[in-house]
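The chain below stands alone, shown as structure tokens; this is the form predicted on its own.
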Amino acid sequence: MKYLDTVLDMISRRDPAQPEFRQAVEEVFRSLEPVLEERPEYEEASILERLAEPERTIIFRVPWLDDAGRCRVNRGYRVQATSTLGPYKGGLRFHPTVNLSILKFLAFEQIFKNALTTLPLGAGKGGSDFDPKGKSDAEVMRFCQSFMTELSKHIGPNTDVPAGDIGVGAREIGFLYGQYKRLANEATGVLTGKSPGWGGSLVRPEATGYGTVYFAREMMAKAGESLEGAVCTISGSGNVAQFTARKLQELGARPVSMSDSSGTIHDPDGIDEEKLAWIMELKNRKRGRIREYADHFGVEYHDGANPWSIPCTAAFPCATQNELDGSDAQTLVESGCRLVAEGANMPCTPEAVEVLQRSGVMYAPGKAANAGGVAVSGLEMSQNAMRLNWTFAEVDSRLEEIMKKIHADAYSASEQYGDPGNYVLGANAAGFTRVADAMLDQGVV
């Protein structure tokens, strides 16, 4: 398709040093060919070019003092992708690998993820190459205060509402919010992921993992199958992986693996409620390594390996981008895996997605499957605006309904554009058309 090729060529020439961003754009835009053929007005209004260029990209210096009194300097970012549907919304990531390409890819994916929730949310992403691991609480506080001193100029409850992401948990959100409140002299819902004691929403820590499993359950049900009794492999051992495991337990499935950057544990008997509590203590409080689980419970530990060689019914990549490649996908296919649902953002490479779809494995892309996190962030914004708090059961029920709606919309769009059950096409088409139609309504801005 000439229009699509022209846009992708322009992006390659303009952003040659941004491989993650270019990968994300090409994957989404290529899948939209049937949509673009049916709706020529999108080409006439240059919708693709406008979506591929963030409305605003902010890069800034973050100086801070370590415990020895030495000045350290990191780089901060905020990529504000689109405000078409509402305030910019997306997480902050603190990790040494953070760069402009990764944040632009995440912000771009956020456009469609946020649109799928049907909540009034724009899209953005931000963060820093700061590494909170090994830093004292005082060092993290000083960094967060310096970071927010600059970021505060560009955010607000009706402008841009950041949240947490990798490296930005309850501790960091607290320090960031405290500094914003001090600078702005007002208490507003400018960040989500806050403690429920001061404006946060219940279910927010659980939301991404729970939502991923809710979406996977809907996919299995549509195919006449069930997660009950299913052997499930999970990568990662952080927040998303932990609550993916918990919801799988509740639905009668058997999670058998978790991992971190050092390797993977395999517990054939299943990670039950007691064992999961042990992992959460290990990773959230002691900040230990997953190999300690293998030593404690006497199970297999695969040094430097991922979980995808473990036979399973369903696989949940919940660690990071591009963690599951074509070879891994082929291994999953050969072991009888029926479903892969992305808890992380873009954890499957394009080659992996091709293998899974060609082999008939149900595949849930992250922009649909892991939209639960931003969905509950949106619900937190609503609670902040109304100055009230909903119960855990009420928020969880709303999350479940949102994930059911995302699944229904994605499946319906896949049918509309001629490939029923292709959730890549369905999720991209459903999210894209909602944003694109709003852009047409609002003119060239």
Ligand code: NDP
Second form
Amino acid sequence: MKYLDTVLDMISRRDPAQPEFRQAVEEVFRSLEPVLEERPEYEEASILERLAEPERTIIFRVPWLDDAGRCRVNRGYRVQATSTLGPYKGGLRFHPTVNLSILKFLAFEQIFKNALTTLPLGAGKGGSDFDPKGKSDAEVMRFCQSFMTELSKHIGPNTDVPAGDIGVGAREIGFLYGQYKRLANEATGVLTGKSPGWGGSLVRPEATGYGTVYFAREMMAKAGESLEGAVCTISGSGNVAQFTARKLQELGARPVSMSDSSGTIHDPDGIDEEKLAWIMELKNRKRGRIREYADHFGVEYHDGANPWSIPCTAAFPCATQNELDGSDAQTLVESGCRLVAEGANMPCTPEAVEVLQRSGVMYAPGKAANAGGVAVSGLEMSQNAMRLNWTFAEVDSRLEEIMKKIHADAYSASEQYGDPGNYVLGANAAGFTRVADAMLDQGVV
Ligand code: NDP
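Having displayed the form predicted on its own, please output the structure of the form predicted together with the named molecule.
Following is the full complex, with the preceding chain placed first.
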């Protein structure tokens, strides 16, 4: 389609050095062809060009003192993609690989994900190339305070409400929130993922993993299959991986792997409640490596490998972008895998998605499957605004309803645009039309 080619050419020329961003834009825009053909008004209003250009990008210096008293300097970012549906909303990532391309891709994906939740949320993403690994708590605190000193000028409860992502967990959110509150002199819930003791929502830590499994369960049910008794592989061992494992256990499935950037453990008997508690202690408090699980429980450790060679019924990539490639997908297909649900953002490469779809493996793109995290962040904002707290059961049941609705909307959009069960098309089309229609209403801004 000419319009699509023109827009993608323009983005390649403008951002040649942003491969992850161009990959994400291309994946979404190409899938929207049937929508653009049916709705010519989107082309007339240059909706694609506008969505591919963030409303605002802030890049700043983050100087901080290490424990030896030496000044270190990192780079901080906030990409404010769109405020069409509400305040900019999306996480902060602290990882040495962070750069503008990665944050623009994540902010772009967030547009459609947040729209799918049907909550009043715009989209953004931010972070820094700071690596919390190996830093003391005091160093992490000084970094967070310096980062927030600049970021606080650009966010607010009705403007931009960041959350966590890779490398930004409960500890970092606490330090960031403390500094924001001090600078702004107001106790508004400007970050989500706060501790429930001071404004956080119950179920926020669980939300992304639980939501991913709720979504996978809906897909299985639609196909007349079930997660009960299913052998499941999980990558990562952080927030999303941990709660994906817990919900799978609760539903009677058997999670058999977890990983980190050094390697993968394989526990064929299943990672049960007790073993998962051990992993949480290892990862969240001791900040150790997943290899220690293999030593402790006497199971296999695959050094430097990912989990995709382990035979499974369902695979849950929950670590990072582009961690499952075409040949991994082929291995999964050959071992009889029925479903791949993305807990992480864009973990499957375009080649992997193609292999899975061509081979009839059900595939849940992250923007639909992992939207539970931002959905409960939205519920945290509502509770903060009302100054009250809902119970665990209440938030969990809202999360479950939201995930069921995202699944139903994505499935019905896939039917409407002629490829039932293609959740890439369905999720992109359902999210996109919601934002695009609002943009038409709001004029050229
Ligand atoms: P965490 O920091 O809690 O955990 C990340 C996990 O991924 C760790 O086990 C980490 O291992 C591993 N990992 C990171 N980078 C790599 C790499 N290059 N290769 C292999 N493994 C890697 O992050 P989250 O669990 O919060 O986030 C995981 C994914 O889920 C990300 O893609 C994030 O964007 C996405 N997501 C998160 C949401 C949330 O609510 N937290 C919401 C929606 C999506 P190591 O310790 O060795 O670095």
